[in-house]
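We begin with a single chain expressed as structure tokens, specifically the form predicted on its own.
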Amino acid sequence: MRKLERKKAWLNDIPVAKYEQPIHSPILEIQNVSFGYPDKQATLNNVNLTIHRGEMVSIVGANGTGKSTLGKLICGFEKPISGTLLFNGKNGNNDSLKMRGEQVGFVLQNPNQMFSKHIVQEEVGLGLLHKEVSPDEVKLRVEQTLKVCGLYPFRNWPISALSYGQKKRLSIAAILVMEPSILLLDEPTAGQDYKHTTELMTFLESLQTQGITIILITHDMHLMTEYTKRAIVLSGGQIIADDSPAKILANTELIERANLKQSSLHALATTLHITDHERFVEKFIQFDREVRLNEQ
């Protein structure tokens, strides 16, 4: 009896977060899009979705879904067969590459992947070199974006030299230096353990303060619940909820439509024989962000 109250007491006296819209425009508006390959059924089906100015939002989705296409339509690399995109209320189908990228800022997966050069400031300069912008100006953006980073220390280190958590805020970098209002990460933590994983989240989260908004697209249900106050799942290509990530793991019958992994959270809520699983969730996840903070 004493091990229930103190369970009970537990659940009641932390309050429990609700989502709530954010009260900042939309910064991006997805309406009504469309999009397949060619000889392909479609990947994405009349797609609508509302981002606004300083979230960080998580797109969850099993493999084969949608959520790459999506990624791609946002930053530019596909175009939408039919529906709109628009950025700061402005049609954005229409942009070049250069335009988009002027706006959505994309980070791969593997870092890796995104250097031209040896030297961390040549690296995080590179982009600005082709854009009218004067040396001083240049070695400005590039000394205080380095600092943002926490990477100022290497500024002349060889990039080789760096860690692979290094590697990844300097990926970042490289693309805050251009001035995006819009951070999208493809399995931002993919292969990083969790020392690494918090160290970049919160960096990413220092980073959503200032205004940027930041999109992760991610199938780590722990990187959804942790960090992210929304989180959009796809299935089929197409939106199938829009919410907390406490009631999306609480909804067991979405979490089996959408095929994604099934939170300890909701076996351990069973177990201890807890029936508002909503409830459990959203605390745990308030308790363990707490933990976290302290920590830190």
Ligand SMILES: Nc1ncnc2c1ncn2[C@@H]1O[C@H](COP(=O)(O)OP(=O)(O)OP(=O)(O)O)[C@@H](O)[C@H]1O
The other form holds:
Amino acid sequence: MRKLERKKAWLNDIPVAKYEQPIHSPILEIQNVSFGYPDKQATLNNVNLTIHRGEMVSIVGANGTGKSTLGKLICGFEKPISGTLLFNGKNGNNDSLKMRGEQVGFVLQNPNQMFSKHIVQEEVGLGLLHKEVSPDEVKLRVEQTLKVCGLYPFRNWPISALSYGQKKRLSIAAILVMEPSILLLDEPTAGQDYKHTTELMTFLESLQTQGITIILITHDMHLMTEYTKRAIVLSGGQIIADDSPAKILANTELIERANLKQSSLHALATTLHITDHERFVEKFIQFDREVRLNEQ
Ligand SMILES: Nc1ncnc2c1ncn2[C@@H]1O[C@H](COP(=O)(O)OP(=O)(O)OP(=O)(O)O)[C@@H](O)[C@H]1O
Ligand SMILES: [Mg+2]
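Moving from the form predicted on its own, what structure would you give for the form predicted together with the ligand?
Expanding to the full complex; the earlier chain stays at the top.
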């Protein structure tokens, strides 16, 4: 078979997985939300977004477009100037930080900023001390969470002895023990190598299968494509696309407008004279996923 025909056959032997609206109910609805820091122009401008229970969604965009600010509004660290955030259909605009924290867990970029205890299991139990939870239940929930996060064998270790990847999982454990229904992670894999990234993302995928809704704020186009079926593109404080990552990457005009980094897959498709970039990206990612799963 000629090279070109082989390429075409490879490309055509899978159905393209299109992003379809999940049938699950909305867990978070952001309606006409605008926000600006004091003495600054509007940072977020009329944002509308619905996230469904159990989804894993990425929020992407260039530096300074308002991704982390949107995260702060979702977590209740900031309040919208106008518009509404609904959680499970209920207006959450007047939620206290504590109430919001029970629904949304925010994992900061740098795990070291999140620890205040010395020993692993003490850190995980810390958030529960301020709640009306019996000591027996604290113990049980801490143990379960440590097991889910693969940290149970290290429960009596000093945090300083953990690797970076383990610390990242510990920062997630300290949030998960509070049983939030939405987990929001700001640049979760920044500064981590391929192995740690794969480990962390596989772990997040396992949380998602347990019904936790996951929102990833990321600069990493590969992460967006490989692990999420839906991506929200922010530009200048507005949502300019809400689609499957492959479709977003195939849209050159959108990539330029949002100042996103073009994926190397796009360049490869051009070199190979493949015109259907969306299908190529989907196919490549599917292939990559299979290789990764076989390696585990
Ligand atoms: N606490 C703050 N006070 C005033 N302005 C802020 C504050 N935090 C962020 N900003 C400004 O708001 C805008 C959006 O910032 P934000 O951190 O949300 O962007 P981002 O998309 O997360 O960027 P990055 O990709 O660099 O993390 C930027 O112009 C930033 O300078
Ligand atoms: Mg940011």
